[in-house]
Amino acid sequence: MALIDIKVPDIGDFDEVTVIEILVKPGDTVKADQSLLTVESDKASMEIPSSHGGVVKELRVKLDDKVKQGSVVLVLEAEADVSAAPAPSAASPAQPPPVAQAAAVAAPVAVASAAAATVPPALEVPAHEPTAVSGQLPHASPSVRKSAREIGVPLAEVKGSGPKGRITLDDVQSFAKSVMAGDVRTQAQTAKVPAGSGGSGGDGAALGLLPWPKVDFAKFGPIERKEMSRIKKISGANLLRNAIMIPAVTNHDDADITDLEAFRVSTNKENEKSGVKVTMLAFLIKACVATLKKYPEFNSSLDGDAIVYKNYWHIGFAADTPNGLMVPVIRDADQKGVLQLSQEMGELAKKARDGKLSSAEMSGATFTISSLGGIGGKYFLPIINAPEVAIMGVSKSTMEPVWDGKQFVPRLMLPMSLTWDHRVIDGAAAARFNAYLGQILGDFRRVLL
């Protein structure tokens, strides 16, 4: 038997996270990839898995400890004949497992904007919030923290009624009821637009808007009330911020993908035994990367009065899951072929549906693609996923008559909707971007140029 230090794996962009739950104790037998403890940042909670199977000999952390990547959390007496293996990435933000899962890997689709899965920045703390000013972790038991996460209650905003201000389950439930009744506003509801953005606040009154109508829907007929998932609550705040703060414009175009679709079908037949199904989205990612390289302003971000041009191409794609919209990120898409992209998308989409995406797998995108191709529709207006400056939305391709100079011929046309930030990009550049992307999709050999 060998003693092995179990360390905190890659936790994304977080410098430090706080231990909020310890799921094992000395003497427990654990399996590889079993969750050992739960950590929490200011943006999300994550479970830290074990890199090996064995028996827990010693815990090196306690509740409320701060840990970071590489910190030793416990000592494990590993099972025989186990060689050192790299620690897996931290599990995804804690959430209930989906009720149903998709049976086959297909081109992921989105039903809104790809802005949904990112986590909002620090927001203004309302007057009722008791602990966020001090920066300390609110006092609550692991079971109370779990209940708060499941119903989407931010513990930092709950006033505890227990000894020394400890938050109880009743406090969490009372806070949730108060929010739903409109007596208390959460941080997301009181968020203000940062200075210099051109807006005066996220509050409707501050923006000069009429107050949100309060209606007793039950008086008109039977109703059913369901709580929104945590992902939808987070995405709502992001969508509102991005829609208000970004001066967005959308260009609609059609791309002829007749020959590309024929190539995709033949490629799938040739690779039938490999188990990898090539999707049109994989070709679209390669085409977008080539177009982003030609028009680098679309692969940039605003940073104050400067524009940051990125020399890497990480492409986010919107995935529709039972718990809401999520955006996994394909890193270094320029260095991967269509088959590799298809396989990686399938794996990430499955992790998204299973609720196992880590924060690192949803961060760092330079450009996002939102696809409704598996559902339908013609055009739509995707919302930019800040801090990106553009997003591509594609809908279901249809066979249409196209004039070739002599006659109308049937061609498979792909509807494209490019939304862009007018502070960085102008209309002429957007038109050129779509035109060039359409040329590549029409003749994919251009991606080699």
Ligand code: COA
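Superpose the two forms; the largest set of C-alphas matching within 1.5 Å is the rigid core. Numbering follows the first chain given and starts at 1. Fair warning: this is a prediction, and the values are worked out from it, not measured in the lab. Compared with the form predicted in complex with the ligand:
After superposing the rigid core, the C-alpha of E400 moves by less than 2 Å between the two forms.
After superposing the rigid core, the C-alpha of P415 moves by less than 2 Å between the two forms. Core-superposed comparison between the two forms: the C-alpha position of R432 differs by less than 2 Å.
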Given for the second form:
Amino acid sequence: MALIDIKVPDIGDFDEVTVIEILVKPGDTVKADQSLLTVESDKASMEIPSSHGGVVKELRVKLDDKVKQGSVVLVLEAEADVSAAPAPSAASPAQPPPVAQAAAVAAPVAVASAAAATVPPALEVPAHEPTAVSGQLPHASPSVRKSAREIGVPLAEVKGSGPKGRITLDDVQSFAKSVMAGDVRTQAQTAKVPAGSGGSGGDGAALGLLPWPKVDFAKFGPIERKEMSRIKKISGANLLRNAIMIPAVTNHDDADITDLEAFRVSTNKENEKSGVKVTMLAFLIKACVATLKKYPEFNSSLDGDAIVYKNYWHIGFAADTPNGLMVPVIRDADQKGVLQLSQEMGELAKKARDGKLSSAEMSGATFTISSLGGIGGKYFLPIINAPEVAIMGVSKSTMEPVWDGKQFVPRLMLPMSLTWDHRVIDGAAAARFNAYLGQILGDFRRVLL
Ligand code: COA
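Got the form predicted alone; could you also share the form predicted in complex with the ligand?
Now the complete complex, all chains and molecules, led by this one.
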């Protein structure tokens, strides 16, 4: 048994490379050719394989160390007569011959990188597939590992579909897609965003973001600290996920509701005694259902690579409550008239404010409307309520001069902001959705078409 130093071999044009991954630890038994560590230059990353089989006695490098040709990376107790050890199989033309006795040098294995074209030929040796070390490292080729590192995919959580369970690039990409779609949570996400944690950007580290600024506010003036309500914590965590994970776009438009508002006022006069007051939101729900029927992708959800179209129209509406935002759901809104919708909305909004909504009354929505019309403002960017793929935000209507082709006439205009998931919906469809919704609100008879 001989102790040999494993050194960084000829690494082509690079003076120094950085250790980015250490694949073994003292006590591990390694085979000849097995990758020991990954080093990276600004152009490529390379795996340093062992020139001999044996037991790792001592690591001489740590992550982020800079090493160069000849640096000793570890000490190996060679398992057999060192002079009989096999030459590294991934030898490049520029590789020096393996050195016997106490100074073995292994050939690096180049890993494909974005800048592969600039990698000197000496590094362009066939990538070999490292086998798992001590059963702990995922079985994946160097290029797949590099891609996973770049995307931020934890390889240990990816199921390999290749030979002997090897993780392929497709596996890594599918995993990333599932995380983005919210179908899968990485262990880091699960650990860092416990259910109900609003977290001041608590998951930033998992996303590679800067840590949330820690400021001693009391240094600048008097403060008062209050725990967030449970609802705010839950909705905060959901909003954060939806805001980050959905490639969302918002289209703004205006609808002329002059005639509809006149109809609403007269309807309320007629129904004064019933105790049910009709607000613009009830008409909006009805008009949105008609528009969702015409453009069904807005009433869908993503399920992996499939789009699930729903043949029911349950509409959620954002309700402002003393404890925070809640979204009660009106079921089968397509089967209900405006008066019934108004009545149910009133009841659900009261329950929400009293904290008495059941989870069933908040689930199953296919599309959500958020109305700030009773409060004020002009346009805002609503956040999609996943797994829905679109949300309509309406603001306060105002009288505006509108050109009718001959003159400006005063019209009551409703600002609408439609946010949609670009994975499912395209901008043209969103513009059509708003235009059609505007036509219905402009002439409500169209809801019958
Ligand atoms: N333009 C002008 N006025 C409007 C309007 C609009 N788009 N929408 C409503 N109004 C008026 C109503 O007609 C009513 O007027 P009135 O009292 O003179 O009759 C007044 O504003 C208040 O309406 P409101 O009680 O808010 O009823 P609503 O049906 O419009 O809304 C809720 C019901 C529950 C949705 C609403 O109370 C609420 O909570 N809105 C906030 C939603 C929210 O926070 N969204 C943001 C999420 S990020």
